[in-house]
Amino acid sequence: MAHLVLLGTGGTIATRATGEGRAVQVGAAELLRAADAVWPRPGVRVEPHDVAGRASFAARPTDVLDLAGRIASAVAVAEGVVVAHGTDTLEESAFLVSLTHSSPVPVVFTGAQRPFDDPAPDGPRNLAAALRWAASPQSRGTGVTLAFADQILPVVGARKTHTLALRAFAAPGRGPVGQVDEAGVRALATVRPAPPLLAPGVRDLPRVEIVGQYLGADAAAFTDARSRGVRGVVVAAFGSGNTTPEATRACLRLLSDGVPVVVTSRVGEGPVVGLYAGGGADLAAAGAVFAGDLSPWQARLLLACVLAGTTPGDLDAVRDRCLDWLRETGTVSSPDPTSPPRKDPTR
């Protein structure tokens, strides 16, 4: 019989209604129950545990750390193990545990974006089709990977792109790689795992900061982050890695003092490329780390796993941790060896 280890750590859910708001009240064997309510699951046992009772929104590096080391436990253990989420965090939650994540034991994370006392409430058939995934042979090793709305989604690159709808989260460009439903499951696509960077353990990350960009954004919030420490930058460049004139010799300054730049894209689709003069074309050419089309959200935990195990102030390693994880995830191409080589930021 096939072994399952259920993770409850809250979120909607888990949720009912209080004259407060909802409130996080279900525990683990009664997210179960509702699952087993929709499939039955022959010939598989489902072990419930309750690791957290709150809203994700609410959960910190720390928490989700913790978590990792729960799933690894797991692992060993198990033939698969799911986790219930709350999805507020769940794009950020299930990319920093895959990448402390080695085992070909799946690790499938689920939500829902209705509370367990709705009417008509998704968690009991999104739970059912992760436990079922989990279960299946098609989820070997497939890493960490999302449940939702009758979809499998890879973890990386996944987010949530509906605030109330159903189908709530996708993965541009990549996914689904399964679908789970009446007619059974079916792996539709390859999924590449997210090669591990932290090992299981780990208690804290180093402080890395998200800079949005917007029309007239100055350098205010580059100088704000080095003057609290931070190891390292995300930028949410506009389009395809573009920043204002402020911004772009704010981030030069900061690659010159040995602090990585990592270049995302505010936008929700599509990859980051130095195209523009004055703009991204002078961050890729200082050795800014161009994220393909990695989310802010996730390049920010990329990068504090890399800066993690590296000296301080080392930029080259960083960028080629960063770099070789991003091409061995398909998120960026090999480098083409008719480019020109980039800039020492330091000249």
Ligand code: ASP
Second form
Amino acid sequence: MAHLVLLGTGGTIATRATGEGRAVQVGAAELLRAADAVWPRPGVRVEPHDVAGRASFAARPTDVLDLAGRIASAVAVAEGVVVAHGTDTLEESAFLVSLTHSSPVPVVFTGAQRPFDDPAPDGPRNLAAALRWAASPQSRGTGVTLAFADQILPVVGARKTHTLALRAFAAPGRGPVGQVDEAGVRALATVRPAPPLLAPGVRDLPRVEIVGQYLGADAAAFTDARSRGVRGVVVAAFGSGNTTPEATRACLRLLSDGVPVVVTSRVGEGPVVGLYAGGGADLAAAGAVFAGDLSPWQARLLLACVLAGTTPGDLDAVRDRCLDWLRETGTVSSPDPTSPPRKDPTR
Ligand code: ASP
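Moving from the form predicted alone to the form predicted in complex with aspartic acid (ASP):
Every chain and every other molecule in the complex is listed next, the one we just looked at coming first.
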């Protein structure tokens, strides 16, 4: 009989209405009973455990690293692990866990948009789908995935894309990679699992901040970040990876002082690339890492995990390790001899 472990961490899926607002009150065993009422699971034994009982907007990286430790113990004894999690930071927690996960045993994150006591809750069906995916042979070797609204999404590139709708997550340009519904469990695409980056036992992450771009953004946020001792900065840039002239100069200063800069986009879909003089082309020429279509939040965790294993100030090593990971996951392309040469903007 297949053996799965269910880890409850809180989130809307485990909340009921109270006078103060929604509050986590439902443990993993009760969640499991509700999921079983949607789809019974003959031949699968599920062991429920409560790991935490909070909303995910209150979780810290140390909490997620603790969760990663619990998952590592579970994958040693189970054929699949399902994590019931709040949706607000689900894409970050699942991504950080994926950077610690190196087993073929699947880890599936799920959650809900509606509380447990809603008259038409989505949590039981999401959890039932996550359990079916985790128990299926198709999920073996897929690393960490998300199960939401009948879809299975790859963790890399996953984002919360709707505040309230039941289909709350997407992996624009990448997913879904599977489907679970009345017609069964289907793998729709091969998942390339994220290679692990973080050594076991790391208890916290170096400080990396995200600086957003907006009309007229100046250098103040970069200067402030510096004064807080950041080890790296992720820019949520305009469009395909551009920054205001002041922000571009601030990034160039950071890079020349040995502080890594990773470029992402505030757009929500599509890759970044250094195309424009005074913007992205200058950042690329100065050695900023362009993180493909990774969200600013996932890029922040990538950079923090790389920095956790690198000597402070070794900008080349940070850049190389980020790029290796981005290439291995197909997030950025490997150097392509057929692409037209780009003019070197430093000449
Ligand atoms: N809206 C959130 C949720 O789904 C709250 C949280 O992230 O815990 O669960």
